[in-house]
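This document starts with one chain, in the form predicted on its own, laid out as structure tokens.
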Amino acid sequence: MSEEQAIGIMGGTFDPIHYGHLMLADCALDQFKLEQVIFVPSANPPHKFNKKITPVEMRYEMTLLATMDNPYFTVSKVEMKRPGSSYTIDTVKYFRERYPEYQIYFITGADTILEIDTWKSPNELMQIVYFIAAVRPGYSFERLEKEFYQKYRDRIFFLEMPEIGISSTDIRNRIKAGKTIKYQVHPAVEAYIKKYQLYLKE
């Protein structure tokens, strides 16, 4: 791990950002002596093209709502400013731009690193960023043994976190069904949703 300055971008769809979010991403804040943590929202994840996911605007300001009471994290536009699709590369080419000292961590899960062969430029992607993966005690690296992620094993750091089983789909289902969702979302999130009723319909 590198001593330089380091920034951390931690992408996604948000819909709804939760506390397994948060905590991921403090983690990696504290563990890779980040100087903050930005979040960005994705517009137009090409993975959901044909899926029903809620307007950007309102998963920028859960985002922003969820992040407020800590200092180190801030929330980006970057995505929703750019038409089109929006790729990872090139968001990483916007931040590598404008923090061109930084060393830059692209904060992810496991899952979602075994998928990054599949991503626009993935070899490209690896060479501008570093990648900070959250792993489950007990994690097999069995399936990182492909070509693609030896080749790039120097570029991927692993941060070990406990399960909490917190997700954005369990979260809408829960609504959905009528069920709480306190202690799973940041207060002011769960008051977003109930204020303009998100949800409870899919």
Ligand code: ATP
Contents of the next structure:
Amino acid sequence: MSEEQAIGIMGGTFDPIHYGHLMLADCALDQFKLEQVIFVPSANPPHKFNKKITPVEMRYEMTLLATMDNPYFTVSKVEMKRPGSSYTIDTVKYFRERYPEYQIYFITGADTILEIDTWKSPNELMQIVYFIAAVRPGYSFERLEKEFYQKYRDRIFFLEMPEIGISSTDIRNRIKAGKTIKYQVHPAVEAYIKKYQLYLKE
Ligand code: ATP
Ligand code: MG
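Having seen the form predicted on its own, can you show the form predicted in complex with this ligand?
After this comes the whole thing, all chains and molecules, with the earlier chain placed first.
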């Protein structure tokens, strides 16, 4: 498998994108010899439908700013162009068609991989792409190894990376509380958040 060309897809809400996302993507690029990582901001994440999220155009712009200085990172508007809920199965089918000769890895953190059985068409999803699962503080792989991983054993790969305790939720809370977010997000993202006064209110 390592002989073949491979790309990574990094899905997320990115509200806002932070260094945990960027480090995850870079470690995946390195460990799995990916040609590029495509960041896909979720337009209408079905699992966050009852939460207030920043307009996707702004999350897309922040993702662009954060990835601009890395030639191996690109950002896709594919989920922004699709009306309705953003399902990963539709996204991976799109990339499967677009990159027929590539291995495709969908990059996730530990919390996300543990939820995939609640996503649309998990079995089909697992057949189309491989999954990369990274450690994340507060989430143990114990359950994954027991049930879930047994089921999809050949389709999930574990990623080595330093555990990073940064989350978008924590960043939003910090901003609301007037705390610094420096060194947690790319400086261009920090400037964008300040300029548009994001996350100050509920
Ligand atoms: P929120 O708190 O709003 O859910 P988040 O920080 O979890 O935000 P998402 O956009 O939900 O960010 O995550 C996108 C992907 O990145 C998911 O697969 C998630 O598991 C992964 N991820 C996010 N932060 C980290 C981190 N610090 N370490 C490892 N993986 C992470
Ligand atoms: Mg999350």
